[in-house]
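In the block that follows, a single chain appears as structure tokens, in the form predicted on its own.
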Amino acid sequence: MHDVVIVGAGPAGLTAAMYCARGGKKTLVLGNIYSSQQSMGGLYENYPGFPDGIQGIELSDRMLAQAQKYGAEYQEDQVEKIVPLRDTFRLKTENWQYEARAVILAMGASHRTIGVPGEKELTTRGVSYCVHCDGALFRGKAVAIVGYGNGAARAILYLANIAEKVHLLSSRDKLVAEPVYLDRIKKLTNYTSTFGAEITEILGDQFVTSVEYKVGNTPRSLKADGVFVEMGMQPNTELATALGLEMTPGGFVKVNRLNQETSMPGIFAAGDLTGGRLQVATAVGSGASAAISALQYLG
């Protein structure tokens, strides 16, 4: 029995974890800090306290290094099931089950698919979901960016760096991203790009060949050895939707954003999988928030 388990291993868990351990707690992380998307997000420059940025695995290792410090426990099981008894809540995991007084949802978002076909069967073999983890695989290769945003616009800086060609195939009008990025991508000799475009389909034998689109009605294909989506983030919302949670009209699980808790007594909820500014000083605030509303619930 635990008084607190927090599902979810990102910055919003890591810090819920922190404040609760420290409030004296016994509290138990479940989640992979090594599959958040903080730790696959690379170099961050608008995190506080770092003037010169601080890659996104070593901000993970430290905040669950700070975490444990204080006590609290961290297991790379992944959640199952949670289902509410009369005053706690049983997790299930596929080794194990645990229980807890009070529990927060911190399982962030994953990344939007095209949803084309070739993209799931080409997947790790030419289609990636994180530059920081795939880039490297293709240094002086030509790769594709697909997506728009900032999420594309460090794509696109950061694989101009390791491969021959980069290209952007957007949806969009433009590539609408923070100034400092645009002005970098100003500078690329090696980038270019498509805006109007509809992705079609994803073509390879073993490996990626090309990508297949369309600009209006007319299809265009374009030679790529790798093809990178940046389309934004979905919520992971799978335990939330089976706990009967309340959610909101874009599929983020509803809060009070005053104290982050959910329409079920004992269930709080912090970071991406509740929508807003999808940030890391977001997420610490918010799982910050969620970790005293767990204290002063329990007393």
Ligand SMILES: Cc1cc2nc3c(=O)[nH]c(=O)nc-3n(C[C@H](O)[C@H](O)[C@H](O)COP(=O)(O)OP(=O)(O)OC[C@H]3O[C@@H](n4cnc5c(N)ncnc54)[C@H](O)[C@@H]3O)c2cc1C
Given for the second form:
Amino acid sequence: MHDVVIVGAGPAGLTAAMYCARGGKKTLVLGNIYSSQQSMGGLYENYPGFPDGIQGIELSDRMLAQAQKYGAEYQEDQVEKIVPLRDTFRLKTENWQYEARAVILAMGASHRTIGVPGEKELTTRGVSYCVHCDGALFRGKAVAIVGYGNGAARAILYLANIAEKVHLLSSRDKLVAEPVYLDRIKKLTNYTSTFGAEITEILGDQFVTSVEYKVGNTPRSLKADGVFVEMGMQPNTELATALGLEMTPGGFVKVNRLNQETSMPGIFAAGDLTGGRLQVATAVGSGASAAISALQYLG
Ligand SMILES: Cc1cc2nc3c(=O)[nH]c(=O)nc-3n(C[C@H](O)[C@H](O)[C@H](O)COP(=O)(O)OP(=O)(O)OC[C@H]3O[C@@H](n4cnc5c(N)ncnc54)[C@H](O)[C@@H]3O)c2cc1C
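Would you generate the structure of this protein in the form predicted together with the ligand, following the form predicted on its own above?
Okay, now the whole complex, with that chain kicking things off.
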């Protein structure tokens, strides 16, 4: 039995864990720090306190260390179900179950897929969702990036240092990203782009060989050794919807923004799961707020 179990080991969950453990509560974090967006995001230049930026993986390691320093436990377990009992909650993982008097949900978000033939089949064989994990495999090769926003802009900048050629295929009519990234992209010499592109298929036998797409009704093909999908994120809400929590019209877990309470007493939520600005700084803030509310709830 724990006082608080936190589901998710990203910045929201790890901050909540640090606050709860430091507040004297028996605290457990379930999740994997290395599968968080924070760990996959590469260099964070806008998280305060690090003027030269900090790598997401280092930030995750440091946040976990700080939570553990105050006594928080950490298990790399995926929660499959949460069952409300009389005064507690039971959390089931593949091989174990835990009980808690309060639960903080911080499952973050996952990558959106394109949903075209070849994408699933060639994932890990040229199709990737993480430039920082797989970019180095494409040294001196040609890569395509599919996307339109900040994620795509950062992927372009990262891959342009590694790959021989980087080509953006975007469904939009321009790249919508922070000006600082757009300025840096303008200076690249190995970057090209196609806007208004609708991807139809990713081809390859053992590995990716090309991306098929249409501009208007005209079919086109781009030779590529790798395809990086940067289509944004969708919240990991399965546990919340199974619990019957109230959701926002946008599909996020609905919380009272003052205290991160969900529609079920004893269950709090924080981070990207609850929508809003989807940043590390805001995830940290809402994680702290959820933890303080959980401490008050526990008395
Ligand atoms: C490529 C990229 C670049 C980014 N760049 C920036 C940036 O420059 N600045 C910025 O501020 N933000 C940036 N972000 C966004 C930022 O990383 C996220 O807003 C932030 O990490 C959200 O934190 P979170 O704790 O809500 O979720 P996440 O970091 O997504 O963590 C979610 C955690 O939940 C766990 N989990 C999920 N389901 C379960 C389950 N069923 N059981 C147990 N655990 C589960 C996961 O394993 C993970 O540990 C970027 C994101 C990406 C992907």
